[in-house]
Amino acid sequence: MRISEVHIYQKDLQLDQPYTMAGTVLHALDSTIVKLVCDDGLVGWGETCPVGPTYQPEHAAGARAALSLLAPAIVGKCALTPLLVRRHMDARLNGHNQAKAAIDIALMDLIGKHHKMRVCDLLGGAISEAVPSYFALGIASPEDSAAQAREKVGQGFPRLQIKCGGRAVDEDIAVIHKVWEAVGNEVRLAIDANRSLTARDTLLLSLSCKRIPIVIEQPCNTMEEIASIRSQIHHPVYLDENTETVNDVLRAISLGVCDGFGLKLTRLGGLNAFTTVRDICAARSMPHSCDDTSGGDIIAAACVHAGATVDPGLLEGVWIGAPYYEEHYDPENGIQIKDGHIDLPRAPGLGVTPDERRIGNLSASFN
């Protein structure tokens, strides 16, 4: 079972509402979809979708350029050996995990279809048939944030993430207090600064919200900045953007700089890399989410399959982009949130079959 064709697509995902975080307002997302075809006719799907060009070094055009370099290196290779395929990709191109992740996800989709198994079972087995999700509240006023928090609690979300940063820290503190007044202990709260706070403002925020049970996610730009104030922070600290590789996760744990992680599948390099990090986190009892920066049904399905294999006591939730747009690549099996949770797909592989009329424009093909 060898890879005979690689097709790369560009897809614009139009958002129903702006997605706001520190320093960024997005109205659409540029997603990249990968289709792998094997010599026996099986098809596997992968996806990668950076949140704009400034969230991290990865950007959409860069992902497609990287995939165009990687595709010739994997044509003719056995689709059942994802580790060997990864080594061929690494030999062809250094870094660019977000592009390699799309191929890794497509390979796992293929392997699952070949063995008639779901991806979650290839990764060790699903602990439950549904995973908890969470909703990210964008940068907004205290009143608007509190109103949306109440709405999302009513929709069954067990966890809310409040975006902060990019403005006076007093405004972020006011938002946190207002949301806490609105929802209290009905839901778990995380504050996500996306690297935008100084060490000083992180301390001010934590001190001002000392009695509110929150997690502070990626407050500062670097591990070193967080480490310098770690002993003075009154809340658990999670890392997100600083965890670009398995080695970064190991380094963070060894430094004692955090209490958990916001993990992104494509940033780590795909499902296989995530599984390694999942097991490291389990060994050290480190809670974490199982997310991606964004994307449609393909990446959402991958996140749900991976999240279903995480110890429920350590799973912070699975974030997907579905609440921000109505479109589905697979109109029948599109990944959706119901009562704050996401059902696992039932079919082999990822369990979604994109309608090729819905996946955008063909960017490049290799065979």
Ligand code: 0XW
The other form holds:
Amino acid sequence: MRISEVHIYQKDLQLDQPYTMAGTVLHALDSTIVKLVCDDGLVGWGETCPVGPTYQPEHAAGARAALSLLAPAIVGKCALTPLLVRRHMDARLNGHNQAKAAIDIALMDLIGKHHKMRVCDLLGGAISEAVPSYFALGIASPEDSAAQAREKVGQGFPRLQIKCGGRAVDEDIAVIHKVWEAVGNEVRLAIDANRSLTARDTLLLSLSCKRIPIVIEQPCNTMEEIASIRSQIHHPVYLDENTETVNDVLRAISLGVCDGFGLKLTRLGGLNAFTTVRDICAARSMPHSCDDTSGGDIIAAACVHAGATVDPGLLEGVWIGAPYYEEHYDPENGIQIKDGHIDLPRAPGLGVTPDERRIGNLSASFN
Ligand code: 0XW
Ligand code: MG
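In place of the form predicted on its own, the structure of the form predicted in complex with the named molecule is requested.
So here's everything in the complex, that chain up top.
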């Protein structure tokens, strides 16, 4: 079963309301969709969608440029051997995990369809048929954050992530107290500074919120800054943006820099790299999420399949973009959150079938 065609699409996903993180306001997301066609007619889908150009080093147009370089290296290769395809891609282009991930995901979709197995089963087997999700509250005032937190608890989310940073740390501290007053122990809480706090402000925040059970996600820009204050922080610390490779995860665990991770499938290189990290985390009992930076039904399905294979005691949830925009590529089996949880798709492969009228503009094709 050889790859005979590679098609790359660009899709703008319009957000229902601005998505805010420290120092960033986004109104739309630029997603890249990959369609692989094999010589037997089977089709596999992949997707990669950064959350704006400043969240991590890769950006959307860069992913498409990288994919255009990679596509000729994979045409004619066997779709059933993703490790070998990965080696062909690495021989053509160093790094660019985010682009390679879209191909890796499309291959797993193809392999699942070929064997009539779901992707979760190819990754070792689903532990349950639904995974917990979590909601990210954007940067807002204490009152608005508390009101939205109540609303999301009412919708059944078992975990909330509160964005902070990019403003006076006093405001972040006020938000955390107000949200805690509003929801208390009804929901698990994390705060996420998306690299924006100084070590000083991280310490002030942790001290001022000492009695509130929060996880502090990616407070500072570098692993070194976090390591320097780690022993003085009163809360569990998770890394997110600093885990760009499998080796970063190994380094963070071996240096004792963190207590868990916010993991992104495409940043690590796709489903196969994620399962490596999943198993490393399990070996050290490290909790983690199973997210991606953003995107539509294809990447959401990949995250749900991967998340379903994680030890539930370690899974911090599967974040998907669906609550922030209404569009679905697959009008019938689009990935959605119900009662704070996401059902695993039932069909083989990823279990989503994009309507090609909904996946944006063709940007390049190779055969
Ligand atoms: C909440 N997320 C999973 C979605 C956005 O991409 C940011 C990200 C995070 O945790 O940083
Ligand atoms: Mg994060």
